[in-house]
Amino acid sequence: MTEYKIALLGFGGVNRALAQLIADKNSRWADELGFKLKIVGVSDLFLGSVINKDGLDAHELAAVPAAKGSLKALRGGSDEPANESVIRFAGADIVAEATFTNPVDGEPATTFCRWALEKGISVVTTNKGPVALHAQSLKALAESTGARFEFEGSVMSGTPVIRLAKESLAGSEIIGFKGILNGTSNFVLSSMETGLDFSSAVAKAQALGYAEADPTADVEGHDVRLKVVILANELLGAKLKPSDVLCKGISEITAEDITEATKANARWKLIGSAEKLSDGSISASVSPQLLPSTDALAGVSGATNAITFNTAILGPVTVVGAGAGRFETAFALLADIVSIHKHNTQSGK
């Protein structure tokens, strides 16, 4: 039985959910997936840090209070974060990276990924910044040290669009995509269809935990722009930077716009898209689009995400699934670990 030692960077909703899944599902994973996970280190800016090379109790970890410095209460714990120590000295095979990231430069998450990959430690991450801005260099670093850099959860949470496109749609000749890639903005637009104005719809999203106190990144399309960069670069062979993607959000859509769309049997959606042009270049954008009811994406409501791949052989293929949620995103980390395990098994590691 293979056992992977895993270090958790960031212990908010996603990695805490992963710890809970490990606590509840480890024995089942051993039977179904062929491996078990042992948590050997945790570091969090708010909660502190803890290292135990013999393994931490996943049940105990998942129950740690969300209070400042609370990891200090565990054996070997500290009320101070220790990201570098956890990466370098916990003895991990895999780092699950789910920290805060700056979308401008991808830091500090990118540095954490580099520290791990330099030591030959594989990385699974849900962060968009390091992937959108530094995927090529991080993948090259991983290859040079025999590690893996996986990031399925960076686009549609637990819905495996990157792996699905690369594996299940391999050979279908993907020439473009368009998608609802931000649950918050989609929830706001769906709420406006019930009669709310934009501000009230945003307030509702905030009250339900779908939107941050500052919802700008979601409603102005900045979050979607990073996801478009990731998908275009990974699936269309582009070399885009966020600044290459034209971006407009939904804040100027009015209740009147929603009403007129309903009369026309159409719906407003914030769409992130990219397509390969005849000269081989890539055109990419984020913008509100009025979709007819016949469009597969028009019927996607609430915080759900969806993407339509335009393929030369199959035509349009649409995938709908969870675009948010802590357990859903934690599943994406598990899916990446499954991918690492398959690679290791096939390569005889």
Given for the second form:
2 protein chains.
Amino acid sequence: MTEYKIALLGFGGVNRALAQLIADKNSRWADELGFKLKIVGVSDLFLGSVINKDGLDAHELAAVPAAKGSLKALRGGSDEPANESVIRFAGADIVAEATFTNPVDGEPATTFCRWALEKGISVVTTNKGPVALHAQSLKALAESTGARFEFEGSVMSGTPVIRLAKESLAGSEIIGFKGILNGTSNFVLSSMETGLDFSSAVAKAQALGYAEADPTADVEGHDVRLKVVILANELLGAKLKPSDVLCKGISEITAEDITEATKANARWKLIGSAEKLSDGSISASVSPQLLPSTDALAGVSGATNAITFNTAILGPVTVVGAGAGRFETAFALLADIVSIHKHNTQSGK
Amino acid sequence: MTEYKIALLGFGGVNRALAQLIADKNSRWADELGFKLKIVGVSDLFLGSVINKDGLDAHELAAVPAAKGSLKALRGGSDEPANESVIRFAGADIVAEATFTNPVDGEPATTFCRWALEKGISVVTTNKGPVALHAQSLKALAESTGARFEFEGSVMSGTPVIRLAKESLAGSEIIGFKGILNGTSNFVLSSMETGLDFSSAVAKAQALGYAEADPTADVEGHDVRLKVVILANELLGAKLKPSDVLCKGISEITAEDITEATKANARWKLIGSAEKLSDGSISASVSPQLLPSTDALAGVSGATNAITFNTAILGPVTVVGAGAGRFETAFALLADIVSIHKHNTQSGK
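Can you return the structure of this protein in the form predicted in complex with another copy of the chain rather than the form predicted on its own?
Time for the whole complex; same chain goes first.
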């Protein structure tokens, strides 16, 4: 039985959910997926860090209180983060990186990814920063050391859109995509259809935990812009930086706009899209669009996400699924590990 | 450069579209997918057969007239079908099986599949008959000779639902699915929403080429039943025969039913579904269901197909895409070959 030793960077909702899944499902995975996971280190800016090369108790980890320095209470624990030690010296085969997204330079997550990949340790991440800003160099680094760099969870949480496009749609000639890639803004637009104005809809999203205290990144399209960059670069061979993508959010959509749309049997959606033009260049944008009810994305309500891939041979293929959620996003990390395992197995590693 | 020699069984719309794709895309595939395809044999009940171990001209093949015995005009051609020779003696690495679906015993397609697999020749098929009725024994036979048996095109044409579920959703714990899996019946229901009664809607579908002269298999759910059997057996570990699946079609849906549904902001859809029950058994059925407009499948209109997989970890994941079409279905054969190639490459074959 293959056992992968993993180190968790960032121990917020996502990696805590992964620890919970490991606690609950490890035996099942041994049967169904052909491997088990053993957590050998955890580091978190707020909670501290812990290393145990023999393996930490996943149940115990998942139940650690969300209090400053709380990892210190575990054997081998400290109330200080120790990212470098956890990455370099815990003996991990795979680092699960789920620290905060820095949309400016992707740090410190990008450095964490480099430390791991340099040592030939594979990285699975849900963090848009390193992927949107540095995917090419991180992939090249992984290639050079025989490690893997996987990031399914950076777009639409665990809904497997990147893997679907790259693997199952290989040969279909993807010429573009358009998607509802931010649950908060879609929830706000859906709420406005029940009669709320923009501010009240944002307040409702905040009250329900869908929007942060500062909702700018969600409602102004900045979050979607990073996802468009990730998808365009990975699937269309673009070399976009976030600043290359025109970006307009939903904050100027009025209650009246929504009423008019409903009358016309249409819906306003914040759409992130990119397409390959005939000269080979890539056009990408984020903007509110009025979709007719016949559009496959028009029926996607609330915090759900969806994306339509336009292909030359197969026509449009749309995937609708979770775009957020602790366990849903943790599943992306598992799916990335499944992919690494499949690669290892088939290449006889 | 890897080159796969393929034999085409049945030269109706699907394999003819595959020949056209090979004619147009072979160089592109060499670059993007890492292989080329060479057609070494074709057999068709109506058109006859042709074998050329050095490779047939795909352009010429794609342009063969749809007239009885027309393959005779090609070098090495005959006006008689020669399935067994084409399978056994043309030197094919892969057989692309796209003959007619026989829902009773899957013949003669199943025999064609066996002939190939026995010799270690892989089979890619779009034919529901052999898959719904004999998938387990054909997969076992393939396993025993080191061949592959792939059938993405048996459900939702080239829309990669089987591969998505088996590969990208591995570990998500699929507990069931429900789908709109027949374009003709969905087109009929959509047409009834414009005011037609059932008979007129069927006539319209026939006039547009969506429905056959005898529409029974489509509107009574028999086609969907085979697809439910394929998906339940492959994805949920069921061992269903078609007769195990309760099946009710849409022929009793009246114009009045449709009007009532519209008033209630709901839509009638012919749903094929299966789920794993808590005792481990599988419940599967085909029946018209009234979906509220909030259901991800409710917005799927016309000849489009869609399926929602319910997963324990990731929640629902819905895929919407083509369910028919010559090129869309031929893409499934290509995708199956991509999968075979990936397996061969990674296992060092």
